[in-house]
Amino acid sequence: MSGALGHSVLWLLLLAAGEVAALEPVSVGLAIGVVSAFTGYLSYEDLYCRFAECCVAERRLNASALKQDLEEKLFGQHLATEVILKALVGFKSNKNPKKPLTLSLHGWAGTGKNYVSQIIAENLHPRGLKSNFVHLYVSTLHFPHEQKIKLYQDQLQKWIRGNVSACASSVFIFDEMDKLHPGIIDAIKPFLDYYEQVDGVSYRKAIFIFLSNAGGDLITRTALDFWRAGRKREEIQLKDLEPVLSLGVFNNKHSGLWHSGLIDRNLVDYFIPFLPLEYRHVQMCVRAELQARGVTVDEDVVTKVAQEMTFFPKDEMIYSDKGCKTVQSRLDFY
């Protein structure tokens, strides 16, 4: 087959494969087999993964892209940016990690925890939260009934075992950990520990992320102490918050990590504080949302939206009580 004809056939068959990709994997496989037979250029796996999502356990993390996303899209969170970048780059660079990476993100609503989990997912798997290898569990949705804790524990173990068996680099995000019934999360303790395998499955390349409002009061107290002492928030270091945060969450009866074996066994790698947002950070959120909508940034609108937010403490009025959570809905009025 001539080179020109070969390329023509390749493109026609690729288009055919693209049409059947929306149908079923078997059809895609047949199309790919035909393409491979004609061309001899690409392996079945390489070509299949152009049309269907594949788990690539050794997929490299683009550290520069992650750094840029965190710095450009996350406002007022120097600690979270620094720790998350360090943790993910180190973990993904290690070809033989001893345990899964486990991150626990804490702070008031609207400070960026959910947004960060989205950024992390998109940098690990191209389809982000829509990926078949990224799994989001919401406490009030997936585990609502206290009397069904044993059932939830069994289900959780089966879900995680099945998903990690299908993709070693699976990502699991647990939202509303402060609303999770204590004891449920301990069901996954064996998967987060330093075991090479559990029942024939290795969990060492998986990533677990917990999102929680618990500890928000402790974080705010530290931020206020720095502000009242005339120190910049950027001077706050992880060592100023992580020990008191882990202890506070462990002893918080309204936390899904209350007296959890995950903390007791030191299986959470990082407790990451999200600081309360100031007026200037809310302004940044408004500008970013306007840009995301493709609208020219109007500083009058930025000021109006930011001024509509409520702030605390009552005397100082420093921090937005909802962070940036209601920025999108407020912009709809302008």
Ligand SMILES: Nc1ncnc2c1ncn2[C@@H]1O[C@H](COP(=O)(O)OP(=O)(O)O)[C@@H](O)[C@H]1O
The other form holds:
Amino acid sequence: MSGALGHSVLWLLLLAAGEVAALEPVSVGLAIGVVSAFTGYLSYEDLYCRFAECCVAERRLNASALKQDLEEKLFGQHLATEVILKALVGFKSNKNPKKPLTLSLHGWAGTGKNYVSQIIAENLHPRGLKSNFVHLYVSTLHFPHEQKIKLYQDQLQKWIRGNVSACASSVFIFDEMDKLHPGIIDAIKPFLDYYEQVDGVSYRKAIFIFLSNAGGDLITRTALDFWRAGRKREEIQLKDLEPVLSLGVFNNKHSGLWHSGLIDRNLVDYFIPFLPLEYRHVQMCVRAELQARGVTVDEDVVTKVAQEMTFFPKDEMIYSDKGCKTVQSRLDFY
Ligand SMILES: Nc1ncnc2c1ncn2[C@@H]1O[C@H](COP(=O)(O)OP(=O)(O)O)[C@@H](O)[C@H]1O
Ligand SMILES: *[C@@H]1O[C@H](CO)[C@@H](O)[C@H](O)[C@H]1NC(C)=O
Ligand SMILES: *[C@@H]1O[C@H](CO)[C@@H](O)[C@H](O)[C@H]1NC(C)=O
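Other form of same protein, the form predicted together with the ligand, not the form predicted alone:
Now the complete complex, all chains and molecules, led by this one.
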């Protein structure tokens, strides 16, 4: 077959493959197999995944890439880095998980909870938050009206079910979990449990990530105790924070989050604390943001922006009020 003809056949089949991306992979696979036989240099995945985003349930997590990402991009969060790495590597290397992976991220605003979720998402599905297999829900945005809870519940259950049916390794991120109505948490609960299947769908390869500020004040207090005792931030260990979190989050009946019994039933696999950020971390955020904008890093600007942030407690001024949250918008003035 001539090269030109080979290529037009290829394009026709590719167009077809693109349009029927939802078609079961076998038939698309066959079509691509035929094309590959003609052209001889294209692999199944190369082709199929170029036109339709692929959900490769068995895609291996590149642990060293995730480690590198966390260590280079996430500042001042040694505990989160450690736990997230361990949790994801363990979960992704388990061929038969007994339940979906559920992470609960806690900490002050602007300390990197959304940011780390984005890093996790990108390491699981290359298109990250833009992937068809990664879903971000923000309580106040997606579920704002209390009188519509019933509707939200039905909708969300339908979405999770539909999305996990389409891609077992789907990722669901819930931001502002502490503002989420307990009724909605109840609606998610069955998916997080140890069931083999729920109505014929298995949720065991999915990942749920909950973000909240709950416990942030207590985490901050612990960090402050360390600082006042002259101990290094990096010396803080999980066991220093576990009792703190359990008091502030697990047993706090006012933290709406836990009315739903997620805790009692042990459905959350890892509680991950985010420490408050210090002046030096804010500086690092500014540098990173300048680099991301392709601007040379001017230390004067770094200092100016970092100094504009507000710090607490009043006497010592150690931790940034909003973490790194407003760094980006402040930089627009320079
Ligand atoms: N620990 C951190 N390391 C690096 N960048 C951070 C960190 N914390 C916050 N940032 C920056 O600040 C922005 C806002 O943080 P975000 O993750 O949204 O905070 P939140 O904890 O409230 O979810 C992020 O997009 C990121 O650029
Ligand atoms: C994993 O990531 C590392 C660092 O980014 C990269 O050098 C390596 O090639 C990757 N390995 C695989 C199998 O993709
Ligand atoms: C997947 O979830 C999104 C919302 O995150 C929703 O719009 C979409 O309809 C869901 N897909 C299926 C197949 O249910």
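Bear in mind that the values here come from a model prediction, so they are computed numbers and not experimental data. Residue numbers count along the first chain shown, from 1. Between two forms, the rigid core is defined as the largest C-alpha subset superposing within 1.5 Å.
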Worksheet item: If we fit on the core, is the Cα of residue 149 displaced 2 Å or more between these two forms?
Response: yes
